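Here we start with a single chain on its own, the form predicted on its own, put down as structure tokens.
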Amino acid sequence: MEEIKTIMQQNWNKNASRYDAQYQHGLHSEEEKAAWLRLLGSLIPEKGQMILDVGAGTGFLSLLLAEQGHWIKAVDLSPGMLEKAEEKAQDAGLIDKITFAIGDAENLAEPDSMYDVVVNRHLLWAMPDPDRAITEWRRVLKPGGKLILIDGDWHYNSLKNNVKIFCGKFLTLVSERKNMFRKYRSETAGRLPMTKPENAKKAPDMVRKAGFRVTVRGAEEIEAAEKRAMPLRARLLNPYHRIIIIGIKE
């Protein structure tokens, strides 16, 4: 399991310098912004909240969060994408608001109960050990705190989006001379058990199982902001749906 975590600690350390340029995963528009500001607004309505984003990567979630006056602690395993959040924290003028630290998110170096709510964005399938990795967030959680995994639906296959990835893909080899129709093989991938269709569909039921209130949603506004940023080919590529799941600490 560490030998898992550390091949995608030095994964994650190559692709900082570029993992903002990839579509949806760094912001490609003031729309898109705009469209992050208010989901976030609705999911955390309170004022100045203690947050924990784990997996914060290059500081998405967290720059949005502190814009909006919470106080944030991101924690990565990738020192190289805790680089780039911290530039991007100190160009915002958003520095004295976020706290960064190096730390594995299934052995947080938090004490108990002390945030209020606890995000993240496109993390759960990486964890090789998801059921204690939101054991562990549950835990830093104060009473009636609430977690919010923010993933999307990349594993509910169907033949309507399968057109739409090929499409995509002869387009990209056209434009750009990018072969995307070669297989991507990646042992370490195959090694986390949320990469699996079967495992990835359960999240919410882990979630609950865990010890937390759920619900799910949507995030229209935010995918349609996304897709008017995205060339032809990429929105072809890209045929999924985000899903929020949200858990309040019972």
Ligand SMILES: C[S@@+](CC[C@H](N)C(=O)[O-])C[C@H]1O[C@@H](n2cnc3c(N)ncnc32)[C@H](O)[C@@H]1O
Second form
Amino acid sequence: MEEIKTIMQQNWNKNASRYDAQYQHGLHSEEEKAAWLRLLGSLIPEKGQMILDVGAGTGFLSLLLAEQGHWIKAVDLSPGMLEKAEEKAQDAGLIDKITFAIGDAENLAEPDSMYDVVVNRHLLWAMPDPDRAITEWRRVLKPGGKLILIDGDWHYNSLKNNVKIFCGKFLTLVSERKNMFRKYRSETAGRLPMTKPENAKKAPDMVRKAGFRVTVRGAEEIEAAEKRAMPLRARLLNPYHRIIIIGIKE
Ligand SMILES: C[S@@+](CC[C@H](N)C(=O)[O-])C[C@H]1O[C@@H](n2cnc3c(N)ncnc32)[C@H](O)[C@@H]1O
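Could I have the structure of this protein in the form predicted together with the ligand, to go alongside the form predicted on its own above?
Following is the full complex, with the preceding chain placed first.
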């Protein structure tokens, strides 16, 4: 496996037990869950679809989609994240609807034209070769199948977001004596192209160029529900807007 992927795998294994407690990752209220179910129901109105959740992590999308009656294959590089997903599926009585597999999003062990829908959430930024990843997701979709990419403007580096994050860090320092200003050198810096603002903004065009008919939308209802579940400090530290790219395989 490429070195960057080994690093990613180790980092996500370490993060697995904390992931669901993080804002904008796990669910923090019934209102948030209801908003996600409504969004997914509108994006995938068809019943009983065969869905591939790439970079499924602790199963956020997989569980919601299985609850809606779809058949899911959940693939992720990190066994630690997938173990959590499996536990949650077991607890929710959804284990029969989801198959789990360790795998690489850029090189899937799936046959061509297999799935009605390919979904992923918060994954594109983590791809060392995002064009290859999108091409791979297209390969496993049936003709006319749907790619749903759920992301955010985390890497757009906007002034408004930066000011809010600065205020959030300052509030954390004053109220909790925790220094979030400390700079750390990420092992992955520079190796993930979609973490650069100029590339992050091109994601819809990249999907279009890969051979999809593309629409882009936000997720205002979810954002509002998420914000209502956050204390002020977390609202400042998470000022991001969600971006949903929907591609129909042409
Ligand atoms: C931010 S988490 C998102 C998890 C989940 N999709 C969600 O919405 O909560 C990113 C996930 O992508 C996985 N990942 C990173 N690189 C990957 C790759 N090359 N192939 C498959 N999964 C990968 C990580 O292990 C991690 O579980």
